[in-house]
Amino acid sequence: MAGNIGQTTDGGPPAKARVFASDHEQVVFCHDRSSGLRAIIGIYSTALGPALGGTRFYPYDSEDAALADVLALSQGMAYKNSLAGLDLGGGKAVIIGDPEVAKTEPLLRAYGRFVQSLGGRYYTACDVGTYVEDMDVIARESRYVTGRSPAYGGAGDSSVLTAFGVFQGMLASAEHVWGTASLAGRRVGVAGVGKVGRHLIEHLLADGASVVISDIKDRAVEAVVLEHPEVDVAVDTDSMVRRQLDVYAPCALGFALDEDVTAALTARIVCGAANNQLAHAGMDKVLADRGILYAPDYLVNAGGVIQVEDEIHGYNADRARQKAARIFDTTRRVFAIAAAEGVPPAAAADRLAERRMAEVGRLQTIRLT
Ligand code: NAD
């Protein structure tokens, strides 16, 4: 899985089919023609746990390019919730529509219908398109929906765990590079300031580190500007990376780092909450060649998932926050079965999410009665 696992929409070119779906435990292709629904569902493993993974409602250009997202995407959850520890396997499903225009009650509620007939094996929640009042609207026909509304019992916008979660990875990352597990004195380029790369920016200025920040959003800047008016703002990304940085955050969209960003990097770390930041396979070990430590996005994102994670069982920020905060831990560990292995973090990231997969999942062949 390093390097990401196909091309998918988050940011970067149209998804192009790859054969994965044999790896795939279920693939549902869900239609409703009065509503319109056309949805894939894709259930990469359950071996931890219930598939969990956002619904992604996106216009895709074909049913072949849905595809291949729900099945990029789904097997990267599993990874993902492997890493965090969660008891949860990997899913993803997908809507083919323009949201703005398709999103009805009837559509939510047909798609809510199929994620219901999975008895459980998939549980859904928000992705790109869709928002915690849709899944209160699914949730009307499905048990198996998290990420909800807080009237409903839900945590609400998932990006303030999110930023907490890339912080504890930044700190391992320092620790790591510089012996000491902290930003102070650093200067770190946060590239996209929405919701993520705002409250990552309050952990850093709280920990003493000084920040550049760069986004194609005039108002997003100008929010964090006025907010701290100690930031430094760059022209564009393109020439903050150039600037002289300790550490460089993606977190606005994918495919952040190619062969240019990374020639003209300055940062000896790279941690940020954008999912599939690198370009292609092998990224990871250009990186690594040029001395840079990559922590891998699906690490250090985890935060939005184990809240969501944590919403099933009833909300409790607090117990939220300690397993997000593990996520610390878990980069070290990442380090050193790199450097113990030979290979990048991005590898030794996926080995460990393999291991548990494998270990953890195997248990299910005890009988209990
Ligand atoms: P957001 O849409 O609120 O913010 C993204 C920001 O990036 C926007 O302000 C946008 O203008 C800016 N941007 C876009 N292209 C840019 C560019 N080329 N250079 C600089 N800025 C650019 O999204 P978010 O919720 O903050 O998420 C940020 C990233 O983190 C996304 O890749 C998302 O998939 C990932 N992520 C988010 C969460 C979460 O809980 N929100 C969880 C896991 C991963």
Second form
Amino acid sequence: MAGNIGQTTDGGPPAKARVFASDHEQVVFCHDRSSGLRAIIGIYSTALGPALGGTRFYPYDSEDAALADVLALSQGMAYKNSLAGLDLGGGKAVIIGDPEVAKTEPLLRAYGRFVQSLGGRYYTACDVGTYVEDMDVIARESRYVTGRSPAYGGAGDSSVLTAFGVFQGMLASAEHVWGTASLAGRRVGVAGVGKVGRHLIEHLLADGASVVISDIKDRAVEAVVLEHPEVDVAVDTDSMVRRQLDVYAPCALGFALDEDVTAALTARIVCGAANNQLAHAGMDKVLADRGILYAPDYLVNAGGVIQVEDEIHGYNADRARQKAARIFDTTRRVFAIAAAEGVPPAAAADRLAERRMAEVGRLQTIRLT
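Please give the other form, namely the form predicted alone, since only the form predicted in complex with nicotinamide-adenine-dinucleotide (NAD) has been shown so far.
No partners, no molecules, just the chain.
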């Protein structure tokens, strides 16, 4: 894919065109000088339908770092939506800046106008640094916003169903490794106890697991300990992965699984909510060679996107939860394909997602009128 759409909302010159070595359909650089908005929207594929993916608000070190993130995240969303059985393509957006400092109503509304300008090719929702209240603001400028608050007809916080889906994937992983779909008596390390990690801990404790946590934000750890004093707290994630664990759940930012972490891991299973957990291609094989079962992140963390997709059609909580519960069966299917074809689970998940995108996507060539 070559080129991008560059434009500003204040009459300024278009952004400088770039050429990307990627298969993305479209990459949009968004800049509004008056509000300070600097954002990038990546649309990887619309083979299955409009691209859906959240908006991440994060203080990237550079625009290149933000671009790399949005390209990886939007591709991951295409695979996630495909595996979840949704009629949606993959997209993602990033807003560059510290949300605690830079987030304002004018900035969010300016961003909403860029989303609207894509005419429905991209639907946005919450992600790291954005919340349902932000989606309500963005929706004042765009019809293509989901993950809104109940006051505006939305489903509310999607992290609840994301955590539920990760737990389903973890149960399927436990069944594959230990023969029982339960974490009772197992020790689970949760790295990142923000929106999703906090809810995941509730499922684990209710199932009888013991939990050790870490987070770069002391207040996040303190909030969990206040609610669940029985959890153990690690000094940091590096020290936690070296503890005796049965399951490691990365629930913060991506690229958590590199050579050093993988070499230090004692866990038999890696299953968490973070996107793009593998530091680079080939890490899935490194995990497999060490006897560690990796549940692909975009497979198990699809509960949130299932919720926001359901909201587009008029949210029904029971229906959405039933869809998310299917993550258990899909995870089992991925493990079965991996065993049958002699590949790591991540490769099996990729094949399953790509097959659906190709087989269903081709239907677009059949004219209906």
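The term rigid core refers to the maximal set of C-alpha atoms that superpose within 1.5 Å between the two forms. Every value quoted in this text rests on a predicted model; they were computed, and no experiment measured them. Residue numbers count along the first chain shown, from 1.
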Return yes or no for G54: a CA shift of at least 2 Å between these two forms, with the rigid core superposed?
yes
